[in-house]
Structures are given as C-alpha cells and as structure tokens.
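First, one chain by itself in structure tokens, the form predicted on its own.
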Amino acid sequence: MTGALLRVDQFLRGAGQFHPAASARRPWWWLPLMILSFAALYGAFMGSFHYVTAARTWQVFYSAIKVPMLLIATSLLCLPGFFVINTLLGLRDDFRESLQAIFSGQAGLSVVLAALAPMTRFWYFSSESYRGALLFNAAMFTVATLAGHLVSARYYKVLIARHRHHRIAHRAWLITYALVGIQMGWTLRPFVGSPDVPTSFFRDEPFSNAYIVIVQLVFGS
C-alpha cells in the first residue's frame, strides 16, 4: 500500500518514472488502474447521498462502478476521431505519448475526485437537498476536471515543444471529451440516486439531452 501511495505521489509531482520526459521508462498500466480504483471510491461516496436504509447500499455499489465507468468509455468514444486527427496533423508517430497524456489526466482526475470525497459526505451531511447534491457533485468534477487539465498539459509541453501542431490535437481532445462527457454522465444516470425513485443501475427514462436539462437545473426552470 505504501508503495502505491508513493507511486501516486510521484505522479502528482511529476516525478521519478512519471516525469515528463521520461515516457520510456513511465508505467502506462498505472494509469488505467488509478482511474479505477480512484474514480470507483469517488463513486461510492457520491452515492451515498441519503444513505438511511439498506437499500440505499446498491447505489452505493452502482455509482462506484459507474464513475469509473463514465471516464472510460468517453475516452473510448473519443479515441477513433482523436486518432484521425492525429494523423492529420502529422502526429501519428506521437500517438503513443498523446495516449498517455490524456489518460495522465484522467487518471489526475480521479485522484482529485478521491480526494474530495470526504467534502462530498459532508455536504451529504448538512443537506438533504437533492438538486443541491446534483449541484455540489457537478462542482466537485469541475474542480477535478481542472486539475487533471493541469496534469494532462504538464505532458503535453514535450509534445508542443516537439511539434506544435500537438496544441491544436490536445484543444480537439479537450472540447469533444467535455461534450461526450457531459452527455454520457447524463446517460448513465443516476450516479448520486434521488431518495424518491426506487433505486436502479440506469434510469428507466426516455434518451434525452443533457445540455437541456442541465439550464433547467440551474436556473431552476
């Protein structure tokens, strides 16, 4: 464990095996392991949100393997128009790092998101509001959303020093990954679990667009 724990140390810091320069040496498998295991404990706090009977467990157990779920698979929906726009750029043969700068930041992602875990129970704790749950889950993936941007350019400078068009490929990955993102966590709802609606892994709803319902709850129309 304490081996681990270093290990996710030296990545924040960007050190030893995880500094920039060092993508030879760097353990891609690491990464893929901290977005699960870092995103599924996220996802066990944030459904515990009225968290009074036993049945409030599923959700629980649901939103741990949904979180890491909802970071995959909009990697993965990205990934093919990622990879064309590589290669027109003429990036291709940097393909291989541009993957591990991404997956970088989610994997900084998910350790932010583990490490507000505990202001997420706690918010839990003074409030049974539900919208305000929404609400205070949307600013917690905000807050780590920028960090693993941070994390996810610190390797992405060797690559822009190295041929600039990389910039232009790194912009791409960011706008599409916010848009499918936000519309897959809109998909595999509900994470965080109304206290009025039986509890279930998907919602029993029509699709619908997330963007939508997101004006409406804020603005509270």
Second form
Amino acid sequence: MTGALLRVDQFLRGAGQFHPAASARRPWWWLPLMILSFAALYGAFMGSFHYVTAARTWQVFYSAIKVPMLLIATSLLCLPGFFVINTLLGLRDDFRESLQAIFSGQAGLSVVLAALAPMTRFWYFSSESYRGALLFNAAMFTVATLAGHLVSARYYKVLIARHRHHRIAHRAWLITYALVGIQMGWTLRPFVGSPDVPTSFFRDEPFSNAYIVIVQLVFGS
Amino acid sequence: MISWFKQLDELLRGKRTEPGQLAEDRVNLPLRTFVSLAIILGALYGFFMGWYALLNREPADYMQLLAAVIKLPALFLLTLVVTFPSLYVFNALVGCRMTMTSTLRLLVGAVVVNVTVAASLGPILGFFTLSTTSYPFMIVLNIVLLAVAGFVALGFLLHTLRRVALRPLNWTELPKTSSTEDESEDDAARMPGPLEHIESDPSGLGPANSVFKIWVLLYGLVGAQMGWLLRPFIGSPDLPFEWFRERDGNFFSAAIEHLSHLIGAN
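Could the form predicted together with its partner chain be given as well, to go with the form predicted on its own?
Up next: the whole complex, starting with the chain shown before.
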C-alpha cells in the first residue's frame, strides 16, 4: 500500500518511472489502475450527497462505478479517431507514448479529483442545496481537468519536441474528448442524485442530448 | 482481407506516398484493393449513420440502415466517377506529371483516407445517436464529422500532389534537408507521414497547387450535390422510408436551414 502511494507520489512529481523521458520503464497497467481506483474514490464521495437514508447508499456505489466509467468510456469512443489521426500525421511509432500521455492526463485528473473529495464532502456538510452540490462538483471537475491537462502536457512536451505534429494530435484529442465527455457525463447522470428522486443507476427518462439542452437553456425555446 | 488492411495501414502511415515511391511516376495504390477498402469503410460509417433510423422510427427502420450503408460509399465513388474525366484533363492541362492511372489511384487513395477518418469517428456518431432524438442535431453532427474527415483527406491530397510535383532528383536529398540541426539523429531516419510538409523549392509547386484548387472545387461542388441527390442518409423521423427523395433544392440551402433551426432562429 505504501509502495503504491509512493508510486502515485512519483507520478504526481513526474519523477522516477514517471519521468516524461522514461517511457520504456513505465508499467503500462499502472495508469488505468490509477484512473479506476481514484476516480471511483471521488465517485463514492460525490454520491454521498444527502446521505440520510439507507437507500441513498446505492447512490454512493453507483457514482463510484460511474465516474471511472465516464472517463474510460469516453476514451474508448475517442480512441479509433485518435489512432487514425496519429497514423496520418506520421506519429505511429510514438503511439504507445501518446497513449501514455493521454492516460497520464486522466490519471492526473483522477488523483486530483480524489484529493478534492474531502472538500466535496465538506461542501455537502455545509449545504443541503442540490443545485449548489451540482455546481460545486462542476467546479471540482474543472479544477481536476485543468490539473490533468497539465500532467498530460508534461508528457506531450517531450513528444512535441520530437515531432511538432504531436501538438495537432494532442489538440484533436482534447477537442474530441471534451465533445464526447460532456455528452457522456449527461448520459450517465445522475452522479450526485437529486434528493427528490428515488435513487437509480440511470435517470428513468429517455436519453437526451446535452448540447441541445444547453442550446434550449440559452435560447429558451 | 487482412492484406487489404495492411495496405491501408501503409497508406495511412505514409509508406505508399513516400517521396521515393512516387518518384517513379507511379502511385503504388492497387485499385481493386483500395476501392474495396473505400466501400467497406464508407459502409462502416454509413452503418453508424443508419442507427438513427433504427432508434427513431416506429418500427425500427432497417431499410434506412441498409440504404445508408450502401449510399455512403456510393456518394464518394460516384462523385469520383462523375468528376474524374474533368479532374484528369485539368491535371494534364496545368502540367502535372501524373498519368491517368496514377491520377485515379491517387484520388481513390484520398477517398480511402477520407472514409477511414470518418469510420474512425463512427463510434462517436453512434454514441450521440443513442442519446439524441433531435434530427437537426444529427444532421449538423454528421456534416461536422464528415467535414473533419474531408479536410484530413484534402491535406493528404495536397501533400501527395506536392511530392509528385517535386523533381525526382530531389528525393535522394530529402532526409538531410528535412531534418534540422536541433532534431535528434534518429529523426533523420523517420519516415515522413502522409500529411508532412517536405521543404522544397517552391517554384516547382505551382502546378500542384493549381491542380489541387481545381480538384477541391470540382469534387466539393459535385460531392455536395451528389449527397443531396442520394438523400435521405439519416432519415427524418417524420417521413416514411424512401430510397430517394424528390429532386428539389440543393445541399447548401438545406444545411443553413438546419443550422438555423437548431439554434432556434426560426
């Protein structure tokens, strides 16, 4: 356990095995493992809003499953396009390292999220407002996403120095990931769980499109 | 079949359009393989496109799915059939050195790149289809995804044309001229990707650039109208299945109409 946490510390510092230049020595399974465990940890905290009845325990479990699912499923959907773009840009020889760079970003996001989990719990203690809880979580995700971006940029810096086209590939990844991630988050909701609605894995309503909801909110049609 | 995908991989990695390969005035893209690949990958994108009719029509409309699977590769290849004669003639007029077969092979290559990128974005389209009922949104999303794929294919075409336009003598010098001093040694051995810009004497590129502009204009206009003629691809949830819709209107006015409808302007 201590060894594992030391490794996470190394990852955060970008030192040792996780030094951007030391890709060959990095154990590949470590990044997905970090995403799964830390994102699940945050998910559990996220789902603990309005934790007053035993039935709400399920929301804790559901969210612990859904936050890692959100990250992994979004990545899986974006990977085919990312692979083809990398190949076309002549970056296939570096593809393993590109994958490590993008997954490092998500692992960074997950670790930061987990670190913010006590803050979220603290917020839930201080306010019972569902709307406030949603906004606070959105803020935490924004912070974690920025931190994750910094981590992945660390690895991409090495790649971009090797070949400037990596910059295009990185941007393409960010754009598709954001496009799909927003819709994925909307599809997998609820993460926090409104206190007025019975706990459920998915909302008991037909799937809808996040962008259309946003447009309708803005234009008010 | 597996060898087809190996060849596709070589095309995507730029091995098939390496400067050395193009130097002998032939484009090494066997037509049978690459036309088949264009059909398979186009059909794959069409498959994801057809999901919308499965989910938003009662009962699920398998005919529309089938139509999308057939129509999508047809769109690209029929446009090529219609435009190829004029594309070739302009190419010869402007003074590009490619033979007729090489021209055709190069264009098929660009179509394959286009449908490959589109097919790789297919899962994203499928995911949005699962969670969207809005027809205008699906149309705009499809236009965006296909436009992205189209721009990548245009990049491929432009860079390949430029490579063809360079004089064969230059090929042997390429690795040295393309790597600058601050790059590491192993970079000199790196094969240029198909979208990579190769530094060269700009005076030789005039014909390549003109051919490219003419091609884009012709193929783009015919392609857009071909898409309009072949519609419906996605299938409006309010209309019954038809193989083809009535022939009226054109692509551009319809795209603008859907966009303004989506942002609620009318």
